[in-house]
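First, one chain by itself in structure tokens, the form predicted on its own.
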Amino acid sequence: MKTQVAIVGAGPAGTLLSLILKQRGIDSVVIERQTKDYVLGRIRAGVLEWTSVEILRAAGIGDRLDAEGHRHDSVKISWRAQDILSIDFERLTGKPMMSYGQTKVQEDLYAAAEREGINIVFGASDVEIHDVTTNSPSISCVVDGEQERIECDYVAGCDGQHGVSRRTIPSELKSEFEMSYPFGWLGILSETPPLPYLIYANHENGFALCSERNPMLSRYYVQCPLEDTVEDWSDDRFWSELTERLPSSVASELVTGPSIEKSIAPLRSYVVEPMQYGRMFLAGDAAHIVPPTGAKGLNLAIADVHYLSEAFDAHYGGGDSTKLDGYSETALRRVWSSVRFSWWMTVLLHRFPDQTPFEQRMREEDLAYLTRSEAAQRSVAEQYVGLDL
């Protein structure tokens, strides 16, 4: 099989960066170790920057999005469970966001994938990248009992954080940088009407979070320790803790019910440099994990498949190699902005084990501030809702 880049993964990222290019006459082929209803499968994020919401309409896929993604102008964080500060993101930037689950987003990448013919071949073991320092890189595989061969010009590592594309760059010329967090999230979801907002809360039993899937899918979260279990957490406590970090304003709006899903999440921050090793370029999971307290991992995917899909249509169409040999630093410029904001986050909301009463205060101080100043108040909408490409 030969084709001009073959993509690994068929996650957001790979199957995003698939589409565009074959837009753009530029062929592709999708490898995937997993299957199709296990990708689909996958619970995640579920808030679009108004630049990524922009991207897939581009791209064609958003005529559902537009039809079911819940448009967002404003934030609300609370603290003490008593003071509330909103944020308005249109007032502030002219942008707001979108509420729209990632495995929407999955399911309208596939079914444009399948009518343009893209062509992703799911469950494909025993990958390997090889010569990607030569101009004839390739990739192995084992699909259904058979070995098969790729090659291609260029290889797009889109497989995430557990993929081969990153362990193909020789530890002595990449650099990792990275920040577990001493607490996860427990999240779930509930077929209930959400809250008409979205709301952070820090509290002193922790963070939490009220978010919404569609206008009968709620996603809550709350701040838990890393050595709990799902089953440590019935409903019923969940609930209980869920409101007890409010306000009793926004607790009395709550609707509960049973949960349909419910999973712990670790919180960590990683980098690594450079995103581009020879003939590889690396986007999306595969390059860089966020705690999603900032909302920004599929965000971020999504920018890093815009500036290499325009790096590749730059070289297919003009010649043009000059993006694609600048992707990595383009690509990072955006990155390390997002991960500082997502850390910022983190720390600002959350209780952390050793955190001393003065550091509290601290954060209590930064939401004060942010209730008082209109620019601290726009850095933050702006760092929200997504800076310009």
Ligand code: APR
Contents of the next structure:
Amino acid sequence: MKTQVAIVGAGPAGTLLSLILKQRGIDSVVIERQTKDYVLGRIRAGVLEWTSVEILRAAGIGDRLDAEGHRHDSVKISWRAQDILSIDFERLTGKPMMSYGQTKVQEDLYAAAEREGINIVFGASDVEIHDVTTNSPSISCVVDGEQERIECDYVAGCDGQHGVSRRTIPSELKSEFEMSYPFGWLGILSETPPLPYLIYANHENGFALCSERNPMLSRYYVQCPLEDTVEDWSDDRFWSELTERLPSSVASELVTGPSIEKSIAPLRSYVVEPMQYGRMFLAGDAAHIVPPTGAKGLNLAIADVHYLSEAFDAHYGGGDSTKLDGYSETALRRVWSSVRFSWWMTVLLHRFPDQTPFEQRMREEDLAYLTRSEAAQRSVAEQYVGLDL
Ligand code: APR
Ligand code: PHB
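The block above covers the form predicted on its own; next, return the form predicted in complex with ligand APR.
Every chain and every other molecule in the complex is listed next, the one we just looked at coming first.
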């Protein structure tokens, strides 16, 4: 096969990139390790920055998002058990955020890719990236037992945190920054009506979060020790712990029910610099990981794809490679801003096993300052809904 841009990974980043490139008249092939159903079966993020909503609409997949997404003008934060503060980002920034599950984003992306006739190769194994420092890079893989090779002008590494593309950058040329958090998130889905708002809770037992997927599908999380497994958490234990960590006025609104999905995810911050090497460009989780507290993972992937597709468009459409040469520097500005925000929200809202009483008081001072200062609220609001691209 021969194409202009060979994309590794058909998650949100790789699929959105192939769609936007197609609309700009740029040919691509997407190589995905898993099956389509496996990718669609992943339960991941649920919040879109307004910037992401605009990018997805421009990519032609805004119809269901606008019909089924739930706009939120604010989020709540509870602390000291009963205190509740509200960050009214619509009033403070003029932008809302949109609750819309990543599963739906992926479904919409695959439907659009099908309509546009984009070639996504599912079930590829032994994927390898070759010769990215030459003018003729390529990708080799095995599909249905047959060895395949895709010759291309450029490679986009959109293969997530466990992919192969990041490893293509020689270790002596890359810098890696990482923090692992000493706790995980236990998340459940339940076919119950969600609360009418998102609320993040900082409680002495640990963090909790109430979110949603649709009017009859709720998404809840509680912080749990890293060594816990889902077997340690019956539904009853989950609901009583979630109820305990929420203010009583909020807990009384909770509609509980059997979990239809339950999983524990570790929390990690990670960035690799640079996000490009030769003719290979990284986008999404392949280049960075954020703890979900700031709801930035999916949004960063979308922003990377925005910058990278703009760069390819300038190159192929106008012969100008300035944006391609500067992609990593451009993308990393937003990456680091979101990585910091996600780290800050995680430290603010969680209980660290070895934290000191002084550190807890500093967190409570941050929350007290957020409660009384519109300037502090505006700072959180503009980062939560997404800084301008
Ligand atoms: N070859 C081909 N495909 C691969 C390989 C490989 N060697 N390794 C991984 N993949 C595929 C994975 O199966 C996955 O479908 O690459 C895709 C990467 O998708 P994501 O992990 O979803 O990453 P990304 O597209 O950057 O989206 C980031 O997804 O994981 C969440 O929290 C994350 O919300 C964020 C968003
Ligand atoms: C979710 O709905 O899954 C969600 C919402 C907000 C977050 C993290 C996850 O910060």
